[in-house]
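First, one chain by itself: the form predicted alone, in structure tokens.
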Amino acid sequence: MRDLIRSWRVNCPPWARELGLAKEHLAIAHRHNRVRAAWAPHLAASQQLILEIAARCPSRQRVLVIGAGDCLDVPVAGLAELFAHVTLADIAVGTEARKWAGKYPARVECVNWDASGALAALAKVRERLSAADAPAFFTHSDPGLPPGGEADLVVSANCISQLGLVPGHSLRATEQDSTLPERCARAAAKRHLDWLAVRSGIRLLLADAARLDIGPDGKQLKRETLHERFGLPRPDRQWRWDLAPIPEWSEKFHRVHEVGAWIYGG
């Protein structure tokens, strides 16, 4: 029932709860409060870099964060005294996001929308498209201006690899084809550079560079390099991200990302 109770306190448009976007936003909050330590340089590194980049703008109208969901990686208060307009953005609005509109109501402000410009248009036809047809609808969609206008900074914030990924689990298809949801991912990811690319500000994109297990003894034991599979060169910056400790995601390994950060026009 508690968890029932907090995904309806999600602000979340009802044709995203049915791709999967509202319970998503949740299970990113509960791993947090399972792992909190672990986060927290990740965290910090993130709301550092953002801050860095944000004072090179030399003009501080609006900054726009895509993926803010519950603002864990965004140093609202920072950017709120340095901008005179904030606007959150993601798909999914959670509690802490909205607090914090609350907390700055002439600056700050949360906006539902939809990065890749396609789930709405996905959702209506999720039970009988087919799994050649899923990936053209993040390819040719069109998320158009930013919510609020051209923005002095755009933060993408560690979401471009999740943006066809989680709808795409959703799709009837996948139950068929289990490679849809990465091409439905690789398709998303490459249309919001190419949406990126166009804007008229300073842009940060936070992203994860590569997907690493690691053993209970430190040794590496895989490495997975993904920035590649979007097209993106090597990242400006990089740390890393103690994603799931042991036993979050196995009982054999923790999980890590190096997160890579991409600056463009600062």
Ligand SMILES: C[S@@+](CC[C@H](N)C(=O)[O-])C[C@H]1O[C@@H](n2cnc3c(N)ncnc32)[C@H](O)[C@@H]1O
Contents of the next structure:
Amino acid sequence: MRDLIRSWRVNCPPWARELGLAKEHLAIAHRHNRVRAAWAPHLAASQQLILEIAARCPSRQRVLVIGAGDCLDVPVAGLAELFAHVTLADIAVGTEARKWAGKYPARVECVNWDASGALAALAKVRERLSAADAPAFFTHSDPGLPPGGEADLVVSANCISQLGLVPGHSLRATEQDSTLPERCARAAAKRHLDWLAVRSGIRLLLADAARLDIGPDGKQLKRETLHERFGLPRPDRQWRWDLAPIPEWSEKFHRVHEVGAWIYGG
Ligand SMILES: C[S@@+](CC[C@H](N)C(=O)[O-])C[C@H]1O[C@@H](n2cnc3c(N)ncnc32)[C@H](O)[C@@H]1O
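Starting from the form predicted alone, produce the coordinates for the form predicted together with the ligand.
Following is the full complex, with the preceding chain placed first.
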């Protein structure tokens, strides 16, 4: 019942709910509640870097945060001190982000915005779209101009890998083709990078760079590079995120991510 009420309080268009975005938003919040201490260094590193890049912006009219979610990795108060306008954009806007807008009504606003530009059209054909045709929805989509207009700083906050993956999992065609969500993820990530490339301000992309499985004894069991699949070079900065300590994901290993930061124009 508590979950149902919490889900209702997430502002998310019905077509994005159908594609699993509100559910994913709550899943992230729940995991954070369970492993708060493990996530703290990663969240602090993200916030610190965002503020460092923000301080480099010569003009500070607007900062746009894409995938702001619950603003766990976003230093909203610091950004509100530096910028005249802080736009927190997400397809699923929860109570945490709205609290920040309530605290700084003149400076901080929350916007429901689909950074992929594909979701409304995709939801309409979710049941009948073929696995061959689905990735093209992301490739040819148009997210449009940034919400609030061009920004002096655009932060893409750990959402690039989700843009195609989450909706990809909700497509009927995925039942027959398990590779489809990953193909949607690659198409959506490429579109997002192209969209970021034509922005005029400084851009900071935060994204998963690698996925590691670490045994209970601290030994690395597996390492998979993630950023290369999106055509990204080595990150400018990198740190570890203890995403899912034992037994969160597995009884046998800790799931750790290396988070990368790519800085453009700054
Ligand atoms: C891993 S979370 C990022 C966490 C967030 N920065 C925080 O600190 O809480 C990814 C976020 O991307 C958002 N997202 C996923 N697809 C999106 C889309 N198409 N447009 C905008 N936001 C999207 C999700 O709703 C989620 O809040």
